[in-house]
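Encoded as structure tokens, the following chain is the form predicted alone, with no partner shown.
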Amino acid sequence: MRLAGRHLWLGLATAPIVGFFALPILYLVAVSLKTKDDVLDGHFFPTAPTLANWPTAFEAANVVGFILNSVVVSLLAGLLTIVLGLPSAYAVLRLKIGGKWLSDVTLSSYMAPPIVALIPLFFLLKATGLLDTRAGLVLIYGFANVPVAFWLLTPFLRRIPVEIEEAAAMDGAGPLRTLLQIVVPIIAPGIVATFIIVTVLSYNELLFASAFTFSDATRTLPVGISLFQGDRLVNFGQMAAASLAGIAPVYLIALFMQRYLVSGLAHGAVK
């Protein structure tokens, strides 16, 4: 009886928090079921629910293609970020390359507004023939998120006893072999958690994608959703339907990888 009452109070306490985060999704669902007149009226619930926005959204734009582009680009960019960020964090933290100032500079570069890099990157991609290509976006996202991966992986690396790496060195293992065969298995949950976070960051990015892609073959989902905004009228119902379809992959990834994400972040937070 006491336990049931405790669960009841716990449910009442967490309900506002769950409602706060679920409200945007519920509102998107409601808008996707509204007619244009319903959207303009501003009511939360549709007065005449309709599913017409869903097929219309997929007919009006290449929503499936946009989602596939986002998934491919974000996954490859996430892998590239890990490949670059993990050795960088290990080199700075364990091998003392660059000193303490290098880690500070790494994060400060991420704090700068992305707009300052837009023009240089545009001409760089144009010069290398990577403008309006998925490979170009993969490179941009992969490099841009390295500071995030660097700082997310650093707590995991700090938790590894130095004696383990010293024992590996005494057995003849070099830095690269120690990293791959000793360090990576130990901090695997942290690597997975970091990969998920940087992948979601790439999946949601809009500024670079809108500036560097011009065709349906390369446009990502955020750019594709922005196309529903016409010159005089915004198709909110179709935009909501496309948005719900677009966030489905992210939610599925988070759902299936939740155990690794929570475990990894929890281990990184404990010192």
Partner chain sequence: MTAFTVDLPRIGESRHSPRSAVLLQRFGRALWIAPVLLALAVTTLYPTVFLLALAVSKSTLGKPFRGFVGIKHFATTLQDPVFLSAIGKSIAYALSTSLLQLALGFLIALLFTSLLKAGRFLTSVVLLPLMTPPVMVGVAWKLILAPAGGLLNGTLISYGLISQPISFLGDPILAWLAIAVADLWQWTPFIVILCFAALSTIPDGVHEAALVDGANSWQRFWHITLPLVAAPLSSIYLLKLILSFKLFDLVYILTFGGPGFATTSAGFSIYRRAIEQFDVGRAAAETIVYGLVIGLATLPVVRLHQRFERREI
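What we label the rigid core is the largest C-alpha set whose atoms superpose within 1.5 Å from one form to the other. Values in this document were obtained by computation on a predicted structure and should not be read as measured data. Positions refer to the first chain, counted from 1. What changes on going to the form predicted together with its partner chain:
A248 shows a C-alpha shift below 2 Å between the two forms [criterion: core-superposed Cα displacement of 2 Å]. Once you line up the core between the two forms, the Cα of A15 ends up 2 Å or more from where it was.
May I ask for the structure of the form predicted together with its partner chain now, the form predicted alone having been displayed?
Since only the chain itself is given, any partners or molecules it might have are not part of what comes next.
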């Protein structure tokens, strides 16, 4: 009985918290189902639910194109980040190359706000002809997230017993082979978690994307959505529909990968 009472109490405390964190997304869903008049009504539920906003949002703006740009750019950037970050994290931790200064510099570089790099990177992309290209964004995001990957991967690497790698070295495997054939399979969940996190960071990024892209062919989703409100007549229903379509890919990832994600975030940051 006492246990049941305790659970009831905890449940009552939890409900408003979960409600608060669910509300904005649920409201986006509700607004996306409202007619234009209904939106200006101030009620949560649509009085005459309609799906009309969904197709019109996709017609009004190149939403599919924006999502595709975001998906392509963030996936490639995520891959680049892992390819750059994994060997360095391994080298610093296990091969004792670079030492403490490298991890310190890598981490502190992430503390500078991205606005610092905005102007110089603008000129770099302009000089290399990569301004307003998806390749330019891939390179920038790929490089910029290396500290994050470094930081998230290190605890996973640290937990591998050194003996396993020693055994591989005894058998004549070089460090690169040890990394690829022994270490990578063991920490695969950590690599997946790190990949997802850096990919989502790129998918959600607005500052660089809005400064470095200016045509529909390269605009990412956050930039595309922010354009919706540039119009004098903001169509809230369409904006909500387009936003939900853009969130969907990330939520699907989160749904399938939640276990990896929580452990990836948890191990990366609390050290």
